[in-house]
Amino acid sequence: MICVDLPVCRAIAFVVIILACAVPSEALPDTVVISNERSGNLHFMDRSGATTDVVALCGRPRGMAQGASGQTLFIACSDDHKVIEFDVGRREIVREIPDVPGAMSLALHASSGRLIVSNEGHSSAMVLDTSTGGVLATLATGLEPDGVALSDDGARIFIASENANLVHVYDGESYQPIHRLVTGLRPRRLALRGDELWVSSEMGSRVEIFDLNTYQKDGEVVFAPRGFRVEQLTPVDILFDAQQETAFVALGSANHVVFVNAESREIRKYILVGRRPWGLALTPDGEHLFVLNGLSDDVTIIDVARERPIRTSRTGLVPHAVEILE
């Protein structure tokens, strides 16, 4: 419809306008958001792959985890060495927690507030009180750590050191180490799947498999895809759709990520993306898979149902994480 009436054209202008301000600062549906190591900033995107806005962040900002409320990101900038808390409606840092050295990947216990930090090159993970920022503990660990994950229950805390080969397991409320389990190459990202926990082996080529009654290993999953070299398979993240029973696994240098039957612990699918993707999320409804390709800059969407990508758009340079928020 055209306006020529314009006194009317004007009223209408003006009301549209009030009504816009009048939406309230929050985060809209399935927000995806990106953090972009080398450009410093956190990139945004709605659930089809479009940018909607880039805010610059910090010093190389690195592993998220939400925030309770559902509209907060607690963010890892490793560079600037502190945790910040970013309200995503708002767009703004909301407070900053410091000295948190080298800050890595993140692990939110929602209940109790801890979150759990590894400190790259500083042989530790801290446990931190996310009411005060106060330090609950620090925790001895091997040479660079970076994967960590809590039991639902919050009694356990896994930290996994890429260049001592072991996950830590420390008790989440004396804070006293309770066992080392011994991994492959490199061990990187940790999931949770019951009284299993997966561990991504880099420079193993396989994802292993722990009971957590035990401590023992109790399998794993070797990637081998036809036409790549073993040394190409360096698998990093590692996530289970909402129903534990299909694991995802980004490959690293081999450029695919692969589809695995949790339960019977056999390939499914391998999936052709960008260049060296390590980070993953699903969207609430498991619809889509974002993956991020740490050296194409990028984000490829894969259709989990169809099992095939769908779309790529650009990203910041060198992502490192990705949260999606409903």
Given for the second form:
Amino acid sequence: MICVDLPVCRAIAFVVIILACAVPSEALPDTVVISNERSGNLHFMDRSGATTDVVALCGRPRGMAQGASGQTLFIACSDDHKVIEFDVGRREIVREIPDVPGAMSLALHASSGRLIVSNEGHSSAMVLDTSTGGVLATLATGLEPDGVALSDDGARIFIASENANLVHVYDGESYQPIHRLVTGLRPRRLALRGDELWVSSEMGSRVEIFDLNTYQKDGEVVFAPRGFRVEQLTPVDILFDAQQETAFVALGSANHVVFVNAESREIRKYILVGRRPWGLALTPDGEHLFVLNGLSDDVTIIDVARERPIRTSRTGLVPHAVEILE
Amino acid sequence: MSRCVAVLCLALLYASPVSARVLEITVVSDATEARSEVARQESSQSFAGIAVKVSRPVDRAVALALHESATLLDTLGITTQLGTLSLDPVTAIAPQLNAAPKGSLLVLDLPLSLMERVATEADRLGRATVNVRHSDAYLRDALCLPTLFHTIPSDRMYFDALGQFLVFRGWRKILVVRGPSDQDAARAETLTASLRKFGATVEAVREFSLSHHPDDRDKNTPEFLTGGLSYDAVAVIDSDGDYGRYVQYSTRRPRPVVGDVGLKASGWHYALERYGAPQLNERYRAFADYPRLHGRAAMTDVEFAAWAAVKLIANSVGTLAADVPLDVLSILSDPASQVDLYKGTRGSIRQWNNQLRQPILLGSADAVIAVAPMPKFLHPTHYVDTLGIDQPESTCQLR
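Previous: the form predicted alone; requested now: the form predicted in complex with its partner chain:
Below: every chain and molecule of the assembly, starting with the one above.
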């Protein structure tokens, strides 16, 4: 709608606002689930950030991945060395996969039912069969593996090793090593965008982008929010919107989340959040971004379209990961 | 045909340096120094055999750093070699240094006077050395050797961290209590400079005495030593770690004690619970080939400095082209070289005096209370450069 005349514009805007207020928006029962490493529990919220439930869970719950049904979450219980499957509706553990040492980050390949788990402290990642709970493969990594990712077709598995400054690439069928990508300091999280692999280098203060056809570095995104020196920029989570047009990056010690144009790789907006943001999730409609603040034990909810924070809500102690279910 | 040969030659040209790249580390120690190699326990003991300072050889930390770097170095086609060199301090140094592989990094685990001699000699030979043991200011200032690097923090960095902490807390009036040695006197001066830099005031500097003689009671009884004036905190300088232990809980006024006792500034701490530090501490304790250490054991600042020196090189080789020979001196001198220190902020080398810039931990006996720089102490370029002698003030201007 193009609007030229100012009073008319105002009138139209007014009517739109009245309509928006009068018509109750469709009830969106999105369930926000937050794993709290230190308090060992899950926080449940609605999309407005109001806590609806707190459930005691296990020792140091960290990485989470949505089950194929959309009703359950796989959750890494690091100190209990296991992965659990948690039914979000019934609020209960439906199964346990034991003997997963130092389970940290998770990625699920929905169509094959395979779950990749990094084993922090054990220099490996496990491929679990979620239908049987069995171990399909154990993949050697560098020290302190964290972020894991799987290509959509399941053909390639990626694991970042924080200490080794490497991303290991494995064949998703044969589980044979394909390549090792040399990254900046302390690679943390991985995000795939077509043939691009985005890697956050927490101590290198940048996001590096690798071309997965050539395994060469194709570019990087560096950050400069106001009032911070370069060493304070410690990016962790990377998340793309559904269209893969925007990348959201949590900047850790720099207390900001950044919106990046994924195509041009240019910074669009820095948004001040809580202390040491790292975990990120989008509501299924893409309207709200949830940012976990690890040092201030809260979550900042951001209006993605307006690029502004709406609300900050308390979480448990040291919130680690957030998933949002429809 | 000729083109094929050329291509082959080119391939060999590129291939040979890759296969030949070796990272060599030599730990240099003093053959005459009494340090407990066998028990790997505390070696500096006070009267009656009570251990007051932990001093261990650095080989465990160096080996750990190489172990951590193995996967990356293997990916890059770099092999490693760890050697030791035990020096005889009474004979000429230069010929002894030649026994270490020519391109190796010399990690100097030596007493102060010998370290200075070795570093000076090595500098003349163009060989890279790392001071992992001595925080003395003059090594970074007056001595100022282009091939000597310092990964252990300087006293000025430790005390700047403490000064920021005190001022941040609002404890601005400081009583300094120091020991009688020359080292105590020099460190008390450094502390005073740090406190003034951040706006604290030194109410008095008082010297303690180890003697129990009644004539010395003003100097040996903490209640008297700390009486008769007003202060917010007591800063103790006691390089030997002896008398100072008795100042806590005995001050005339109920005030916190900081410095060499109480709240201490350190490069590393067993109780740091963020930034991946627990994993590094556990890796150190459980490191294969060495005895398992108990749950509170951690690298000393000296061991951490040795670990950091090796990691600085290993963390920085990934960006080098595969056909560039591995030269430790040029890696250490490169402003772009950096190291993940498990302290929340990466480290790099200050180009003016070869000091590793790094956060400083402020810890009690069982917790890390703060990580300096403290909030609101800002530097125009580098986040951690409010700690230590900054470029404009430094008399050493290497690069």
